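The form predicted on its own is given below as one chain in structure tokens.
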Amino acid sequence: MSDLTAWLVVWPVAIPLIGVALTVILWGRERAQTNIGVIAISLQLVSSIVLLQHVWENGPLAMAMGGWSAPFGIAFAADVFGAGLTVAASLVALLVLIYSLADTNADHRRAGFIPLILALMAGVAGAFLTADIFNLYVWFEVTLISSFGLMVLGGRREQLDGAVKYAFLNLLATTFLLIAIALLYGMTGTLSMADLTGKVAALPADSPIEIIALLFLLSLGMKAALFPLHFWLPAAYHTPLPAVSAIFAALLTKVGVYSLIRVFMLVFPDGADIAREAMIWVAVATMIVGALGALAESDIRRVVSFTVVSGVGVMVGGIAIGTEAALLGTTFYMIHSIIISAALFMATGMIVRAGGGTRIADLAGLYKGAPFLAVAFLLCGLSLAGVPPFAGFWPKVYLVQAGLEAGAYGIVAGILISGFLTLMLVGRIFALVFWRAAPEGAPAVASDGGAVMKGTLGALTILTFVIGVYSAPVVNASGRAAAELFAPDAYIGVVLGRSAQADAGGVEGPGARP
């Protein structure tokens, strides 16, 4: 492998770091920030899609940053898993940064979205490619630090207060994190993932494992809003500008789950039975919870940030479950939730702005007045739910197939009564906001968005059809990515170099268990 293919990995953090420091630059001029940012983003998207092609032909790629190779220096690596979640959120975020230039004005630009967006990007990118566990956590603050930037662009009072219950639930989250990975390198003296996977398979068995296991469970829980520790979300995630909810409900909560999925799948492939089972609980009651908190709002912009919290249970429903098939039932969950999250936030701007207020009381008769707007927030609602011929309704299907297989019923339960509650939502805000009549007298309806944020809507609304109709293409991606992560001796041997690995005796796998 040449030095020039293993900047493959580097690149997607890369591109959009060095925007930042271009627009930070050109501070001030707005259309030269908005350019590179777009630029960046494209960018970041052909780079993902390069390396996922490479790693898809020739398996995973790392490497090591000043030439120090793990477990001594810090690695980059990609395999299907990360390599594809990078695209997924290179696209989506290209769709929220053009919806956004109709949804933000001068004084957003000039107060730095551009570069905080592109930070966000490089944060997210970050924790996908790194091979790290303590720079998993820096990704993650590099993300919280240019998210809370981003939450409180505009000073309304409002954001403020949802910028504060945001940032103090992650920042003690990032502290229980850093506690979970200090004990865990005190015992194995080591900070890469892949190296960690034979070091704490080594340790004795009075070791304090299941502890840590569950200060990670505890961290990363957080981070992705698992209940009960989720309400942090639907409280901030409703208060930021639309463009900045949609990129937020698409990419933050997912670093969250994929986090966990390294995690359990690499550094405890086998054992922290207590943090397993506490995870089928918490990924049922996630499920359930953000349902029912759903029906229950009024505001359409909480109702949107509770189904945010009720997929990411059903993604840690497919960890608990810890299967091939459930694995491959959760990447597919990803990729829906990303496109699917950032649509509906993005449908919910528009119907603000159409409507002219948030609460589902006061919106009704857009049908009319807006149409396609109709449409869309009906298909992303069918498609939400796990309707087919929609993007969701793939992953549910391998997800409860793989709960019935692993006997584990309370999952299937789970998800399939979130489903159903989900339905019920969308056919609720549909009739309330579209379908119903306006009453006499009321104002006309305004605005919808216009072409950009039509076209950008139009585009997502269109891909979670196209990926339902056409899903194999995807289940194959996630199917791979399965695989690699249940069986991960090539990402562990590029990680640590053949001539580590064959050192250390060789490490086994999840993959390799009877």
The other form holds:
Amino acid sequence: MSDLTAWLVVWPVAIPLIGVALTVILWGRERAQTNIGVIAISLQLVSSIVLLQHVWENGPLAMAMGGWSAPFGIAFAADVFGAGLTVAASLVALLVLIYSLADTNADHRRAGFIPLILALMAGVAGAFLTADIFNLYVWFEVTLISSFGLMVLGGRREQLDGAVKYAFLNLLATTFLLIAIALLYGMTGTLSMADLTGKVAALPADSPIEIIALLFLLSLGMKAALFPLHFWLPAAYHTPLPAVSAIFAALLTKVGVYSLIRVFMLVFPDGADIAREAMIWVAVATMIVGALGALAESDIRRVVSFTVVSGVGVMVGGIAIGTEAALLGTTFYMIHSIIISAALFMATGMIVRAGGGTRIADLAGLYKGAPFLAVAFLLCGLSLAGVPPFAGFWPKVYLVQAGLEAGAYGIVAGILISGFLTLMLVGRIFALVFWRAAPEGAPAVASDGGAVMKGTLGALTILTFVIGVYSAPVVNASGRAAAELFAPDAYIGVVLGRSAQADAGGVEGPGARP
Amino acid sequence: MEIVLAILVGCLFAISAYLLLSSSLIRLILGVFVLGNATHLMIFVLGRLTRENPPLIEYGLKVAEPGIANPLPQALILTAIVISFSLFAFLLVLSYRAYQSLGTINTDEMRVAEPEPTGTLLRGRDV
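Show the form predicted together with its partner chain, please, the one above being the form predicted on its own.
Below is the whole assembly, all chains and molecules, this chain first.
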């Protein structure tokens, strides 16, 4: 029976992978592909909710692939942190997928949009649920390969330009990650993150842990778009289809932040002081540079790209503060950011549709033709800036409070200033794009998005409002996730402990194979 | 033997760093390729080199005798080679398509997605 329970941790990854296989078999049959895509992501959502519920009630859950027990085999493991993020990711992916039905045309879908989205979701869920650091690298690559395909879908000139920068810098980042993992393996002889905790702590004092930690910060920081390695994001995220931008902004940087948290909480819980010190300043710079970049931009899709960068700074600021309260704030902010980044990119896609251009100078008076879009954009923007009663308010409260308690005044100042700048930005965009009168003789608003787009954007807007008003469940979940990150014994035990069981039983172990 | 390979890895990293600093797309591709191979070789060295003792389990034993070569780095490298090979192929195609449609392989001249800022958000009438 316990074996069937352990399967829970695999389904959120396996279901989209099965979906990829089916949709590739049905290549060219768009209707069938679309149906399978929606069903697969829905099932992924259901399975991750079941997983979260199980983990919530029974503590972390692990499964050793093929019975090759950790630390020798590859294990998947879920705690509240990983399972919770999988739920948030698949929920937003489902809404983006529905939005994309109205956003993509037959050419996009014939070029493999659905299989690529499913592969992306398998990679994201795999990264959230794996307990093996080399496997984490592999899931990064799965995500990366499918994101390349999505990036160039449509093949417009600016997409190719953005994709060149995106592809080279992300490939470099994953290679640096591989180098860091290899060096760690060379020193400890293990790749299981649960096993690494003890092995790294037991290393002699003169081991070059600092350098490896800095390499992890460099590579994962590049993935998460931390200053000064964030340039690829605003160079690329505004070029693909709005639905693709939405899912990238919601999930890809968050996978980088997630991995930073895992590595710095599980592999280097102590030490790595230079990397932690660097993280503080990098986080503050990211928040401010992201917000200033957004203010300086004149293309509305690039404005939203820069706000993603600013949000990454806030999340990493929480890791840099490094207390349990701060990680609560970071986890909450990650969930908030997954929702709000997707919502803003979806809204921006609708703005471009409605106004017929991406330059803010060309957009005006959209309130008249698209009032729903105007209200949804304003509410999401306020949530992004951290205005109560929206979801963006609470994580910033927790982070500021944690920062004040820990004496990290730089980060507190960064969060407050970037929040203020973001509020300015949202007000200005709303005034210019929606409020100011359209020039005389301007064409009427082309489209207000239609029911599907309005419905999905509305759902995300309501979600960010509901989480803001009734934040207790998310706060509790984030608090539990942070507590488990600070006391990873249960996680480590379940990853390594199962192996002891399997060895004792001798049935599942590789040795028993004929 | 390890020291020789370690120096070789260092040289390859230096070469790839030099190539990656270029603004030519071709050199960037070569730089990524060399960087990938340097990394694979590094994983191999980090697994420690053991000569003439292949990781085979004798008939009748369940666990190999100690002292065999470490098979894990080779499994890791194989995974990494497959991944980097496919990404390399993608980069080649992407660069060629970018060259076809943008007409340049100089990354400094690729400004389609990031045009020079226009400076203003306002139209004349609003000022």
